[in-house]
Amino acid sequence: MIRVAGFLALLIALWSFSSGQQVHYDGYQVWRLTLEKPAQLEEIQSLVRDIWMVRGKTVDVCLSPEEQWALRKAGYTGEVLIKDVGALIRQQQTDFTPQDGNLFTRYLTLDEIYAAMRQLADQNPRLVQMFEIGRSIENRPIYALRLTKDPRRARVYRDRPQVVLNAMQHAREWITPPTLLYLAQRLISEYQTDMRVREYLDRLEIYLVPVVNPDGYVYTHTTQRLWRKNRRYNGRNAWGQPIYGVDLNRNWSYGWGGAGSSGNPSSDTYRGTAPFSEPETYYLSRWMLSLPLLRAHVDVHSYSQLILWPWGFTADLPPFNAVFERVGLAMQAAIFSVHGQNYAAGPIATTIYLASGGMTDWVFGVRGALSFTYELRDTGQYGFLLPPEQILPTCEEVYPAFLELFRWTLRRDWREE
């Protein structure tokens, strides 16, 4: 019986998500489970379709109304961390508009993100470079910064080791993008005035890409607030309805195929049919590989207020942890120290679960670079939903923590640490 009624659930939720009409998540809630064993895990995957966090013996999922009713069925009860998901979302929604330049005050959407990229290039031509790296899926464009003295004297400075800051692989996760808008401003306004910022431009390339998946992006504003993957269209399900997207962070090269992934289309963790099949990782990544000194690199997600780094994809620890440790550590000191808010830090698969095919694990292993995920605020009280007015307060903290990877970036080569 309970299995059945978590079928009806799942085959009730997916019809609403595919039909193309607007999601309203009335009624919908977020439960945090507490695990009392393993095998518990399995089966609310099995009755549950959205999941957002997985973390040592908790589970936090969003709940339609006949999941819940499915939970209880089966015995689970757990903390309310959200209570209407609907009437959160409606009451985030602003028509403000931004004043005075002020980036932070809300969301913005694509096109707006891409405005304020092109402002700074064209108002900042001596230190700041947009560039297009590819095209998504459905054909919008993937811009990147870059941020170095004179740009554009050369293609690429063979002499200056490259930063990588990328955001926005998944949809829901609005609070990723402003953060990389955040330091390129800071590092602007800040070039003539703080010597240390003027040596890292002067002497290192940082690019930053801030929507990796943009077509996603429009969907969570235009449709589903909460999608996850891209808008890649994987055929039909049993009952006839479209199913759409790839986890592009399950689409990466290095440990593919893996347990954390999903060879399931309907799944929010899909890897794909192939590592790089989706436009969105085969461009990027191919970017990636061209830049001849690749040192660091940090993938921006939300959310659970973590410094994450390799490995995802297995439990054994990576070649160099102790430099990871160091360098983390001291990320997670440069956060405290401005809001107080403390981010938890340590691998991937270790501190939160199991990840192949990510784009971390591929940073390091392939191109050798530190690579760290950041996941942002908050631990839960609002999830993927954070409300505005704690925008500017995540980009500041984090901004020191960049810097901390700056100046890590130009010491002598963290291998021989």
Given for the second form:
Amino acid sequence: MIRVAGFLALLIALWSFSSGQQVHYDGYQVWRLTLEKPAQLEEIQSLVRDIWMVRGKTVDVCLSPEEQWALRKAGYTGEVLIKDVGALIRQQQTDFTPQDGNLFTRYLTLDEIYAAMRQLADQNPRLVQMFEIGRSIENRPIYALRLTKDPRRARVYRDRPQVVLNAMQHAREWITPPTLLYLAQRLISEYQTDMRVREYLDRLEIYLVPVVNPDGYVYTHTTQRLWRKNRRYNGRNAWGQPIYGVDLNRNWSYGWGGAGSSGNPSSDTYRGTAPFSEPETYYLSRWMLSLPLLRAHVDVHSYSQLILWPWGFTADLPPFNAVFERVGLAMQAAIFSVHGQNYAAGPIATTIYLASGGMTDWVFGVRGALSFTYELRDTGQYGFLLPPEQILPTCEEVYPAFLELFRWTLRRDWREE
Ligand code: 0X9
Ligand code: ZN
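The structure above corresponds to the form predicted on its own; please give the structure of the form predicted together with N~2~-sulfamoyl-L-arginine (0X9) next.
Full complex below, order starting with the chain above.
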């Protein structure tokens, strides 16, 4: 009888794994901790699986009931940011307001994002093209939009500098793809009326990649809302459980393997077995190497409200730091002007933490393009679970920051500054 029960339990466990049952967050809380000394970060890392954010002395952690108990026992008392993670996720899943053609009132599925991109391209063939950059590890296409005047007349215009904007390397950062869809929509609709927009589309090639990590994004919808990495199978752990995922933003070759990345396949910052071991980063990097005049780039993330630039792998200032600072502060002012939100600006390593193998370091280090990382809303009240009401305001406020980057790209070769 016991053997039968054990067998049944095993079957149920196997079934729940293979059927992609939703992971629940009942009893989970998000806490904000304040470090008294830097060494405490290591202790927290050893007690907590899911660290949401680290900035200076502040650490946001998402805790199971057991982890809450362990932290309390170790003497930590945090400010509670989210009292019931499970309830908030459920509420946001049922919160689906009617759409009436507005793409920004709720979070879209991957298929919906791709359909919206397809529609933009089909309806505006003189300004937009859609193409596939490559495929993910589960063989989903990674699509890009190319916005430029008369895209069909040349595969790439040799005299139009290129700007690449991408989002969603990290699966749970749901606010990031809408900002690029919104940008595409507004550029198209204002081409006839806004002189600046017309100039940018006439003279630049603007490439948008709203979902770099489609497998991870789907997985956050079907199974685990707070998943971060891609869906690479990494083998089994000591208990025989399968381990999945490489942090795509630790898998780029420039500075790969250094501080702020992990060699442990179970870690949320696992760098993978080699630079570009993942199809998502591999295809994206090959494609970016093929662009003849790549000048500027933004890798969009959330959360914390930051505008970041190289380096991530070292605390040394990058070449042309003064240029990064000027453009960074101009984008910061543009964001503030819309809804009065503050986004702090600075180099990655000194503003947040060391992080090696990131995209921004590669784009600047290898391609020499002005490359930024944005961290969008909010500053911690909801973190990755940003309510749908904030999708549109977030899109609205980053829009002029992107325009600011375009303006700078056209002004002159920034290397001459
Ligand atoms: O840690 C990251 O990858 C980013 N923060 S997030 O909370 N969205 O995960 C910051 C990335 C900074 N950029 C580079 N290190 N290149
Ligand atoms: Zn991220």
